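A single chain, nothing else alongside it, follows as structure tokens in the form predicted alone.
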Amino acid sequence: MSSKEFFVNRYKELGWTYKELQPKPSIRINTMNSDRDDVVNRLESLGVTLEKIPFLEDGYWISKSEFSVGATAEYLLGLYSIQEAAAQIPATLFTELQDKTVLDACASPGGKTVQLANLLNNSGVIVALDIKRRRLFPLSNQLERSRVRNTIVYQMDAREASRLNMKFDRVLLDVPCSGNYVTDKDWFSRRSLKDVERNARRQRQILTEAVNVTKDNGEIVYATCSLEPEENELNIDWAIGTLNLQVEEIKCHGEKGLTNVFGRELDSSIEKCKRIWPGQTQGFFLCKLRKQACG
């Protein structure tokens, strides 16, 4: 069997069919700094045709563009962000974000960085960290090229977030994953079961981490761009039940989390989580969990 053969046959057990997509490019506008009107009618003029995104406030998809809208003069002043459709929700979810603490645990290229910086109207104070010396110039200039004041950069291992001697009130942990076939033509000759368990691991280790830097009732929003259920409602099956997190109802685009995989019953919590199947968008997973008090 190949390994495409493999994860589609695991994709169906699990309830969905796959299919060969190509989702849209899609942008997002930083109404800190411009406003959405005037930014959607300046690329019009320019001969863009944008489609609203209609789970999204501030997210369009390009349906047609005769050049690179990362090549425009509002791109460059940051009026807008490039960012996929799916990726454009995980910030969302926070409860409030107002006058919080932040912490972006894995953020380059920064997209969600910027994001996070737009909801909270550049108050607060945000963290971001990468583990890669060489992905912090790109997450620095889009801050810098966005007008974000209110985040401080740091390369650091998310796992070694405890070194910051900080607490937290928000955590983003969009975590590095396996990704999938639809942003990346040869996925299924790249990945195997191997590669998806070990970064299973790897995103337990960002997640205890992340509760060891949460303040008390603090949230902390878990996104992968992963179809693969150890790396997602596995995951938080193991974090319930070890990291004494409860999973938060969320309204968002997507279906419910999956509570049985292969057979195996999960908390059936888990279901207020959402899993995007490929269609409109990338796959996409998302859960918010809170750090209960102790005592």
Given for the second form:
Amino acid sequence: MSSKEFFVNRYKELGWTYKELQPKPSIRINTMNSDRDDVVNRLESLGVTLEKIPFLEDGYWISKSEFSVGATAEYLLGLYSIQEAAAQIPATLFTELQDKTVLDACASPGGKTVQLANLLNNSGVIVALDIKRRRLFPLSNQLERSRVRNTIVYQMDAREASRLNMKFDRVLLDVPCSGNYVTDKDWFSRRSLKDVERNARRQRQILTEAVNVTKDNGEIVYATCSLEPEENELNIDWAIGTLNLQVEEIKCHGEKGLTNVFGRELDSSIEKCKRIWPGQTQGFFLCKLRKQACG
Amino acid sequence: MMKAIKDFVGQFRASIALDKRLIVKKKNRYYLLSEKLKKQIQQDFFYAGVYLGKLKGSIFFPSFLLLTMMAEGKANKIVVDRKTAWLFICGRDIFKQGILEADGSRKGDYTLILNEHNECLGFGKILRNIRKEQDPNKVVVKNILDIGDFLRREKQQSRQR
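Right, the form predicted alone is done; let's see the coordinates for the form predicted together with the partner chain.
First the chain shown before, then all remaining chains and molecules of the complex.
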């Protein structure tokens, strides 16, 4: 059995039929720097056709453009960011971000860091981590271009975030994952179940450390662009049982999280998570967790 | 540190208020923090708050955030038309005919370059007195730094990957 057949059969077992898809390019307007309608008008005057993404406040699909939207003055001025539609969801799941202390634990290339700064309206403090030094350069460029003012960047493994000696109100875990075939045409030939399991282990380590640096009653948003349940529902099931976390209801695009995975019954609260099978967007998984107060 | 920034800003006949307590240095780079960031920052940071620019030898290279802050106050500024703005972002110099407005026009000065929306695109050096120059096809401002630099950096970084 080929790797592709193996994974496609798994998706079928989980209730979804594989289909070939092309990712739709999309942008997110940085409303801290600009007025939404003004940016839309400016892009349309350049000949770009935009389509509002119905489940996102500031997101637009690029229906037609004769040139790269990453090479306009408006982009270079930080009036919008190029960000895949599903990837725009995680940062919007937090409540009351204004003035909060937020950790973006796996931040590069910085699309979600900029989005968090936007949602915080440059208030509070964002700490953005990435393990690899070379990935801090594009992250810093994004912050400068997008006129972000409230972020500190460190080269640090998210699994060592306790070294910061800080406690956070909100933690974004856009964890390193296996990805999915929509954004990587060689995905099936490059991935095996072993990779998925290795990533799942690392994700559990990151989740564990995230709990250590989250304040009581603080929120953790866990997100992957993987379709594999080991990195998603199974990790959350483990976290509920091990880390004293509670899954919170979220209202966003996507289907309920799976509570039965390959015959294994999971905690019923996992249906509050969202699983996005590829379609209008790439594949994604989203979960909002609350750290319960001790005692 | 402050002197390098102040001297640079002065070349635009501008001044900006920077709270010295809130400026931090990392290697040759300078950052402006908020009070909240100041309380949280640790020594081994990579980037923080508002990046102001870097000092190489005795030359100060500003960030676009610093130029934007300068553009909010009084400074040498030139507003250019749409076509000229695009050419400037692509690294080209500015011809007299592309200038819509000029505030400060003395030869040898630095000037901020703004588009029709008053957004700062970078800066240049005034080569000829802008008001007195009669020939529309003469270069009057030499491009020193423009926001197209973000794309150039991206390309450079992807080559290094």
